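To begin, one chain is listed below as structure tokens, in the form predicted alone.
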Amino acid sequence: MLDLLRKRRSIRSFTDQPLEPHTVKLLVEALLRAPSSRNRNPWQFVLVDDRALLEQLATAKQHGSEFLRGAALAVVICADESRSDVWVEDCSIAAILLQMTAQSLGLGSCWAQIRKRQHDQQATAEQFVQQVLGLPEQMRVVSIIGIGHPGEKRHPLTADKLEYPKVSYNRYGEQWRRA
């Protein structure tokens, strides 16, 4: 698992190669195995591979969703907020498990934050995605994960680039010293 974490980078450029059905099945299994608080499973997932819908989703927010245009698959991570008070956290766990599974399958992925982002002056990114995909109002959208065969090579961060000063030991501000 640590090797996957070391190699995983946000990939925003994809090849034109589609995903095989068995690969999509594995990605869906990873989503549905995601843990959730009190096993409430408030999440819902919308798989999008329709080129016209991907084009629309690529404009979901003002900056940072353009890469969805080239993805083989976009997974919209959403939840019925009435099912759990920690739906955001539950969706985030599912999203990162999806990304790590994609990495393990040799695929690239990138997270597009939707919650608390603007589409334009009149609508939030969430409202835009709800409208494009026909989601009911109570179905809240956290993010969209774009997945595909990598069209770019990104090198892992070296250990010296990690932000070790952000790790305290026993008490906040007491610096953890790595051996």
Ligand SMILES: Cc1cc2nc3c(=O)[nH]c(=O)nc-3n(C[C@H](O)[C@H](O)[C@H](O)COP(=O)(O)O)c2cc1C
Second form
Amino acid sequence: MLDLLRKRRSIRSFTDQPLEPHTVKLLVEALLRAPSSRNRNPWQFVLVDDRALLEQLATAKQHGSEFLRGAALAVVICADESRSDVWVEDCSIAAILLQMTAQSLGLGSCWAQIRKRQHDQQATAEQFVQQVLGLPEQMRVVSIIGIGHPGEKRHPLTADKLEYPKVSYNRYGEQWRRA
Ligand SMILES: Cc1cc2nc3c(=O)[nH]c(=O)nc-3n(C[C@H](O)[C@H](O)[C@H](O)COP(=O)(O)O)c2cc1C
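Could you output the structure for the form predicted in complex with this ligand, given that the previous block was the form predicted alone?
Next comes the full complex, this chain leading.
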């Protein structure tokens, strides 16, 4: 896992190669194995590989969702908010597990933030996605994860870029020293 984390970068450019059904099955398994508060599993996931829908989802925001256009698969991470008060946390955990599983399978991925973002002056990005996919109002949308075979290579973050001063030891502000 640490090796995967060391190499992980957001990938926003993808080749045209579709995902194998077996690969999608593994990604879905990763989502459904995500831990959730009180085991409520409030999340629901919409898998989108329809090109016309991907085109629409790519316009969910004015900036930052356009890469979804080229993804082989977009996974819309949503939750029934009446099932848990911490659905955002539960969804976020499922999303990052999905991203790391994608990476372990040699795929690239990136998170498109939907919750608390605007589509245009009239509608939120969330309302837009709900309308495009026919989601009921209580089905809240946290993010959309775009996945595909990487069409770009990105350098891993080197160890000297890690923000170790942000780690305290016992009391806040007391520096933790690496062995
Ligand atoms: C909560 C969250 C929201 C993000 N939203 C977007 C987004 O809307 N569009 C996008 O292109 N990337 C988005 N990202 C990806 C970040 O921009 C990216 O993780 C960050 O710049 C660090 O780069 P790296 O992932 O390559 O290490 C998001 C990441 C997180 C964790």
